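The chain below stands alone, shown as structure tokens; this is the form predicted alone.
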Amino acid sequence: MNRFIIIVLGLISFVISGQNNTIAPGEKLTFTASYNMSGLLTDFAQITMETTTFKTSKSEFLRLRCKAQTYEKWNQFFAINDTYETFVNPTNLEPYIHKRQINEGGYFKKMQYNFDSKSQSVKSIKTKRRKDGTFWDEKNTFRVSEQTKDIITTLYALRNSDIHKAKIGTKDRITVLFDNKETEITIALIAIETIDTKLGMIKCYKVGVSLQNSEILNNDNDNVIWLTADKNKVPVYVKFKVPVGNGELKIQHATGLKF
């Protein structure tokens, strides 16, 4: 499930916006996430993504919060229960805190970031299950680079950008921070079309993703995200393909959207 949420969230504009001028607070998306089995497409997890507002006694975040959760019918077989979230600037979507809880089949673990962008360093804290039920923090301090983020900011900062003005195979690479790695990815926007989805025919940018630095991407890319053509660049379909098989996300609500 790590490498299918990489592949799922592990994107960013090729020209970004220093304001934040597409996402707002009351946002709620929903999607099914099927996944190849016996060679049938299942619908297995929800997935959800919302925004809210979080006031502290100095400050006001938005909040940008990711869940998957699979269907209860599957859960004998292997529940899974995952949360991220980012404590962000609601100007310009800087990353303060990132959480990550992670409950897959019983396996259990979490990671909190603590984002400090004037000296460009991460303050992680890791914490994991023994066998015996007892836990454990592993703590770190490390400098990443300027435009590193984590994977829930990447999105939200891709739906913020002016990729209206990329041209059709445009190439970029970015750098996403996950499991106190710095991960390089290479995106390329590969088409525009039109595609079916539960919200309509929608005209979507096509934006192929790839973990390998060389890779050329292709409309035969195995890991692309459909991103409406429009101010709210809302992703309504991902094809995604991992070691042990492949699966789609399609987008089944939308709403609070700020356009």
Second form
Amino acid sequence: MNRFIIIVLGLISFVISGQNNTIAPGEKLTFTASYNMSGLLTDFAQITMETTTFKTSKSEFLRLRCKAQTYEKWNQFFAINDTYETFVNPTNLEPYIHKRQINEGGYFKKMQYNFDSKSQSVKSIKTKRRKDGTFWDEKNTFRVSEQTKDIITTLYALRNSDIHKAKIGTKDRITVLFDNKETEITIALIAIETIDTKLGMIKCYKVGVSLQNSEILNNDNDNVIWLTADKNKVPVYVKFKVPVGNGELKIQHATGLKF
Amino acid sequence: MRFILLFASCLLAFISTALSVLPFGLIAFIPIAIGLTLSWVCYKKTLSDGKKLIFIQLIIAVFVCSSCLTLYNTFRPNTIVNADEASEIEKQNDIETLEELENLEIEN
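In place of the form predicted alone, output the structure of the form predicted in complex with the partner chain.
What follows is the whole complex; the chain from before opens it.
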């Protein structure tokens, strides 16, 4: 049975390409995040994903930034202001520095990863705030596999992948670094569908995401991303399920796309 | 019977007011719909019993106000507040990132 699974997985995999052919600086995607409350979806936050150029004296990096902010009417009850960003090589989306800053209802946490591809290691710095308002750091250095990426680079790498070459049912595994742990995620091309979005009726790749390789390809899995079936592969709709409930992300605007 | 209807209407009026103030969207219409139905039945009962209508009329008015508030909150545009403090923190982060990336060179 194990040999059969290995053969099947070996035959069917869609390649996450090393060369960046999709992501250009100046791109901005805006989403509305909704949460399911007693069967009714309520908009509570805005998610923006944008790419900009970040220049130093020696190099030009591509900054991939994802921000989540609650709408003003929610701030009195539970304000969220999270920023996830990674500075990557614009040619192949190789990450150099990843930063995550969480500010949710008074809880603050900052996480930074410095990737070293030569030694295949990551230096991490975790910053948290004590009750008295002072901060403390926790530093770690650990080895990672060659393909391990942070969550933001993974999202953009998924858009850079050769999904158009994959057949329905194709699966692939990606290793993501989150909270100092490498987590294996399985992604699968479930279907090609045309869905109604703010940008119009769009043909999309329906991609399922799973942590434990369960409930994929049954059309009812919990975490699904719809990517436009064009060269941009823009995520236009996302359904997600978290321990406290489920929700959706819907695209509102998309500007600065490469194609 | 009339007292039970009145009590239930009061309770639902309180819940619907609370939910209409909170940013929970259209969920407030659940107690509003139930409450309006019960208070309408109570109104009819009070009318047939020849009792004072002022209290039940007030409750119905509360439901109407809650409905208007819920609709207003649902359809007003969602806005993001960009605090000055957040912008300052971002600028500081950019300066720190620049210092860290200055030591790195992209290998192509």
